[in-house]
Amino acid sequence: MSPAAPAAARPPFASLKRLPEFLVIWVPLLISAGHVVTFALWTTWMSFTPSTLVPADGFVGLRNYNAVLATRNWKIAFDNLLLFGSGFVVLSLSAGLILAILLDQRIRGENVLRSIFLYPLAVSFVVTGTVWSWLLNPGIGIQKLVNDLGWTSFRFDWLIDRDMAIWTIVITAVWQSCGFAMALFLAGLRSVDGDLVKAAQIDGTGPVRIYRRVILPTLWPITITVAVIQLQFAITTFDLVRALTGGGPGIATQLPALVVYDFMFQRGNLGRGAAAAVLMLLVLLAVLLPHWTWRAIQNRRAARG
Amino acid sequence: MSALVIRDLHKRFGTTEVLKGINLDIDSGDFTVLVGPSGCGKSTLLNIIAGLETASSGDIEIGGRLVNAIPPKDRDIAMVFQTYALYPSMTVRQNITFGMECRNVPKAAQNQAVERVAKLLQIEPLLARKPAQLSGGQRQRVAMGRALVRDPKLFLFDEPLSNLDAKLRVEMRMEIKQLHARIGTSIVYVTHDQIEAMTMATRIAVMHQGEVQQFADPDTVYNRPANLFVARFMGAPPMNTVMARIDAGAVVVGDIRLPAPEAAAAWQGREVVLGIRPECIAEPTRLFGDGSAPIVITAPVEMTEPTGAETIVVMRLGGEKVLGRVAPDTRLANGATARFAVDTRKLCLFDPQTERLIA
């Protein structure tokens, strides 16, 4: 072979043969991204528009949105956004670590547990709400259970409680996935140098004080993605809240995403249900834009080195 | 004074004994390394000491104090670890006070205690960073310091140079040695590399196996070891080892005789294992020591090695492969049967069956 022969010189079809993997990520990827595009757009869009019951033209300025947030209906859902999302993230979070820390003592069966707390991410929404609904209504399930066991003054009706039915949402949501943010905290204690531990023993520093001080600030960066991921879970709701409680007693446990199917589908509004959505889809971006943003600093930080 | 006593120490993991039976007594201000093999032991020696782990059977003395039931941090000790270890979410002065905070010393007394060791080690503009922003060398440093600023009646180290590069673990190595001259407090220093022992130890102990097989001044282990293991572990290249014949007064490899050390007579007629270090056997103009003649061989040359300073050679010594070093200046050619002195002075002399040394 001739040593001027160019390096470029690549066999012909060379790039044919990469064709199915082109195709394989491309093609989704272009379609998915469409779609998702295409229809915040319409969805923004529509928002703008007198629609009702189909599409109609013109613009409205911002008429849905003023009649959206002057809704009660949407005023409580965005109460209830706040108190689920805080409330599901924090003890989602808690449950999380606490599951993690006690596993990472090399327990026997440790494979078993792991798999049984994070069996419920298995299941869907839909089933998990339903299964939640019966246990926690309290003529067939857990009341009735510890009535019928002797203890007839139990009472466990937050279900049909109004002020408290938003807590059985968040009981449920956090039972679904504290075992997710078990198993990404659990990954984070075990790339803990053991050697760490081992100094802070000598240091003289007993085990409460080796977590809070050593280990689990590793822990950092685990915990905001989890955190992000669980926010967005708990902004975009629907099926849990739908199979759970319905939105009720009343409208007790309304959720933003209740709110855009209610207008779209139950009251034929198109217009405001489209808006109700843009609205959520601000809330994500005020969620994700900043976490994005900190992902950004990080790499370039991790790169400068 | 001893700074360290071990007494019959044994640790079993189920059925596996990882240590049997060690006994060393180090003496204060002495650079003990432990060297060996990975799997040999001396890691978890060093963890036992620490207190990190416990021991089957056995004592531990630390400054004349029975430390069996003693907590690590009551121990008195301090130590580099191998990863070096520092809390990456602490800065390197908390890296260095986290230990003092934890005992409840004064403000005042911890800044003092800081400035003391930052400026030992050159590591005052360091002080506000984290370990994440520190290079492999500064690590260590740290790591160091969070050691030094105890000052602990035992030092221990374990490998803390495997993970520098090479030209940086030199460097450390001998900063390492300074800084014992200038504080004098006892190190047990573990590591695998036996130049690192050689270079640094006032005493090594060689582990094999959960077995202590010598425990001795480098000097000592280097030309007198105390059995083939030792032989053939330390030194790079190791101790040339051959099959070989005492016959009257003399040691017989092939057809080359050496004169035998006078111990040998009692191995008259039997077989035994040469030992013989390559730096023993060099160029036939090599003068020796006394600046006697030395005893010239020949032998075939299967290879040769320049490294610059020196050149190996590969030669047959009796069917087999031995390693001298000459001067980079010989001539020799691949094949061709050569000359070369031997430096008799420092042969030794192994049992084959019990491989211990004998002469």
Given for the second form:
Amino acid sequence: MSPAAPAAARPPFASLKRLPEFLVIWVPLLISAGHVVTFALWTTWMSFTPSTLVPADGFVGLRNYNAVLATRNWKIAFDNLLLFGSGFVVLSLSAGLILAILLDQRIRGENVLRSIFLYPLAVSFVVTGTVWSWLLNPGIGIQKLVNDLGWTSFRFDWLIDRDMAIWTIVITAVWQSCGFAMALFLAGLRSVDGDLVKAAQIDGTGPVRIYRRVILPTLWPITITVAVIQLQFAITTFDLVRALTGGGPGIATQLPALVVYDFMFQRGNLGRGAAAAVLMLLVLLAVLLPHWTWRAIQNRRAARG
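The structure above corresponds to the form predicted together with the partner chain; please provide the structure of the form predicted on its own.
What follows is just the one chain, with no partners and no other molecules.
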């Protein structure tokens, strides 16, 4: 057998052709990662120091963490996070899935409707919170409009009700993000193998049962991904609450991000604010790490298969 032909020599400066690609993608990515990691480490270090208005040296152990966990603000914020996170994720997933199923029927004007449902994503959370605060304000919003129409007994004053105010944030957040869930679910529905659906139709299976038994089970990976992304948003929510309720009435709608802001910029206690931020990071990692582990296991199984 003749010896293998030598590999073709690479043309000079061939690697330089990929330099723009490297600069556009990897340099900003590395800078962003370095920024996040650096400030996360700096915040963690500051949470163990007696820093107040300015960073200070010294080591106080877990004193800042104990102080934050003992405050009424943090307890209310964490309870609100559980309520807001669960309600927001369940309702946004449900609304997004329903909208995706309706659009999957190839209805007329689908492109227009899809644009309308996705439009809230283009609006900043500050604008969304401000507009919804007007709508939900009992003096100028929906309640006043219905009262002026003659239904004087109608009440929709959740914005000033300590027990119901958190649900105004849930409603607003669902309106803002259900279009995102819809887009991902719709992409998943359009990627379902048509042969499976046709086989089910030949067997006489009705549309509802086809969705329940054939189509929806294939959407579990997308459902988990959307849920994790929505949970990440719920944990880090700040500007929406700040614009909609300001954390009120009183501190009834406090969330962890507002506690961080309160300690750092209103009370001037950087150490405790940093401790609250680290606690937020731990909650976020408790959501992300299981998801990353699950994705790694799935990718490893797919590679073996």
